[in-house]
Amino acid sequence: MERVSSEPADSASTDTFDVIVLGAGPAGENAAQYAIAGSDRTAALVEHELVGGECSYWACMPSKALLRPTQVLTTATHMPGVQQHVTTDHVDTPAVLTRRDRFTSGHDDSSQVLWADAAGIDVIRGHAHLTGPRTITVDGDHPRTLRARHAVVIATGTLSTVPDLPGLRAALPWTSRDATNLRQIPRRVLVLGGGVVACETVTWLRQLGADEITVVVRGPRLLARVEPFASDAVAARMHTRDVQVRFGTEVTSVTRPDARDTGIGMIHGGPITAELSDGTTIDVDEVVVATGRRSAVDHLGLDTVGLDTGSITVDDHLTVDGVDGAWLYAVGDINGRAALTHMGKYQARVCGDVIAARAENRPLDDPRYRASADHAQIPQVIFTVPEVAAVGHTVDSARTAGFDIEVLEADIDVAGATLHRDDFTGHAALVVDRATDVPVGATFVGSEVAELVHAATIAIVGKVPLASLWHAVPAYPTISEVWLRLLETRRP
């Protein structure tokens, strides 16, 4: 029987849980699970949308389902013996969208609810807000008050932002939810922003059949937080695919006389005319806004526990700063430490363990009770063509942090890479702290380099000195041989 409830409780005890989590995305799910695992503690997940959250339905899963066919096709069209049988440079759009919908379960969260039930977690539907210490009110058809014995965890994530530019909001542009859940392919697209969401969206839109794509970037390059050689490689690939990227440019106004709310992923009305800061205008069928996100703190009732309503910060136990009693926690994008699903789940595991330890009066002196990986040890993969995989510091951020660094660089020109595809090109860089001879950052760019990043993450988190890495022998013939090439740049 599913443990889902929006009905009023029969007694006060029904509305009391050991742990209450606001937001049922991956971070919230993990926090609840870890907090009660192996115990008789109770937990509730409160969610006003779908259990599984942004990642499952509007971000990670649908976007990667859209991107993977592009990767396969790109490899196939560059592989002798296969390329002769590939008769198009575009994927089968209906088939790709059908597969995407399988991964999002058609926006049906029943399997996630069944998981929660199996884990002993109650799912409560509605909008939740704090009304005092350890007290939550859930709005809905049947409002109810919940009380937490041990902890309340905020895991409400972030929301897409649309800049307040003349005419832009009235034009009903696409946000990331529309882009990942697209049902129609606009022929002409204007993308605002040069970050991860923008670059990945351009990748799948081009492959799905968008004819004209223009990217407007306020700064001087794409992917400003990665190494320049990686962002340059992504920009170069866009150029070869006839994607126009305009750096140092902004949209100043937008006009769409026939704007209509046609639903997520549908073209929202008639053509759009956008005026740019360089004095030019551009006519498109849809605008994708990928200029940033903001914490979903609206109406959370933070003021009822003495907090600023605009933001949340936490310590390394994921306990919210400024609240006495160590009962309020925040995990995932909402706390601003690392806006990545895997990092939110990592924080949630730490948070859940901390809640369990405090509930059982156990000490918190073990390293597992402190989130340290989101302090300059964050891995990330950007699933563009080519892929970018990175962890830890870039050259610039390491210097800003005060490290005296040495940078080891090498082209990914190894046997495993040439076997992967004949025209493989890629580059790798390892940022090394001279004082300890330990890597503090790594970046890879190339075809399917995602699998390289975990080895780099282990080396950085484990503080493995380069002298030891000489004895971590890469298997032959794999792309991982680039590790040897990086170390060899050190030889006299």
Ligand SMILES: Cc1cc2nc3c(=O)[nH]c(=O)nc-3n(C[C@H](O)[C@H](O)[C@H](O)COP(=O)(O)OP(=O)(O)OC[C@H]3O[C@@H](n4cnc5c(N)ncnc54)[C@H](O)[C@@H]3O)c2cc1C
The other form holds:
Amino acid sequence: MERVSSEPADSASTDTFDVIVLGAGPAGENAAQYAIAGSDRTAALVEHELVGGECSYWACMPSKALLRPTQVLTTATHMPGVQQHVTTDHVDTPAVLTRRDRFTSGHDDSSQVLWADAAGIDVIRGHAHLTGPRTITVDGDHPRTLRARHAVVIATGTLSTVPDLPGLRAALPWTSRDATNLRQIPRRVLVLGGGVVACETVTWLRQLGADEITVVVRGPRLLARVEPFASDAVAARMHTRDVQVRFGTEVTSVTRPDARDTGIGMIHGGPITAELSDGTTIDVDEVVVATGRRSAVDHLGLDTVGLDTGSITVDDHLTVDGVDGAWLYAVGDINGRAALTHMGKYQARVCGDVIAARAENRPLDDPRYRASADHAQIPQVIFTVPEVAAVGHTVDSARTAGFDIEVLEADIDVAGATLHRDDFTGHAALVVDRATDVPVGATFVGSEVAELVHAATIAIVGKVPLASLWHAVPAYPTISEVWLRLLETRRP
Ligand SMILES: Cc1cc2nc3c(=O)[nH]c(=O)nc-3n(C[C@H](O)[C@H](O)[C@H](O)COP(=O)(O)OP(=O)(O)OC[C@H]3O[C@@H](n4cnc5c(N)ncnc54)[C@H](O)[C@@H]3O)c2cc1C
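Let's see the other form, the form predicted in complex with this ligand, since the form predicted alone is already up.
Entire complex below, previous chain first.
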């Protein structure tokens, strides 16, 4: 049984909590909830911006609220009997933005605070930083010092970065916060980066009316971490929508004589001229920077507990490496394992259960106390047109990990797909470990393939051999019948 040093229940001071969580994004909220659920333990959740975090107000929720109408319209414009009634290939922008604002609650976090209250969690407003083992100071008009009896959880997430290129920062380009919370639609846009945020942003900007979009990608393809056939399909669709994608290119300098801080989602001043590494110059109304994010470790006081101030790593119990006593944890984007809301919440569930078990001196030998899915079982959906849904290894990453693999591939041309849309095109690949005959990765690309990924996740996490998958019969006529096509490629 693992024992953990824990502080005696000292004074009745209201500033002593069993668990203190820094950052109230989805990961922090779940860690606090799981750590105290069904017990009389107390928890404080410290937040210096909005309870709900990046996901609720500036990332997942607004971006998917902007993208869903695009998917519906795209399907409708390809459906005989419906397409005749669709008179435009653009969405109704004001209506879409109004719906988006409903999903972000107008940046009012009171419903999330009510949730925390109902879960028995104290919300404390202010910037939190460690001042020593189990000790936190919350800055503000009335600074408070908090002490944790059992655990401190760091869940401070990440921040978008703007590269230090000549003129770029002075031009006040859009980051993902502006793109997801846009109020004006720039007509000519330059997007820096070819990752998920860049590709999803292009998808909604195009549909909302931006008609000259250029994407500058340093590498040779979009979505570098997914199978090439999936990124090729997304690039091909951008091409048909007149989006220019320039691979192997970088911005070398930016000039915007009239840069103005007009607020999030507003065009930040006058036109911009960008010079590119291929020697060309491009004039746009706004630049969107989607080149990456960095850990939110600023002024976190990591040095006060002997940690390097640059990054945080954790073990599978989500306990921070390099700190004695198993009292410090990190969940969500901050630990660098998987920058996705569902993975942060998964880690938070594991972390909360570990804190509860340690507080009650229970053993940690059950698999539920280890965040094993972080290693190579991470599902992700990219809500572009077409969608990309993937879990686990790609062909490349499986080989790099040392697997001897077989790859099963099939076009998605089953009855369910053609019913869904006459001109449905899609492709699927299953990466199978030859030694065990178990799938270790799956990728789907096509219209609305998002829901296919969970079956693949179950097969991979459950280590279901292909011989058993043969008896997992997909319902007719659904897009899931592609599973049958994949397995049929094995028939002699
Ligand atoms: C445009 C975009 C779209 C995305 N879409 C998806 C998607 O569809 N699906 C998906 O799974 N993921 C998506 N993501 C990723 C997702 O947003 C993150 O994985 C998720 O928000 C991480 O949650 P978190 O709790 O770790 O951190 P965050 O959500 O970043 O929350 C951290 C919180 O900590 C607070 N904080 C930071 N430092 C301190 C401090 N010192 N004191 C007090 N408070 C502090 C912050 O204010 C913030 O509220 C998207 C990301 C972007 C940028």
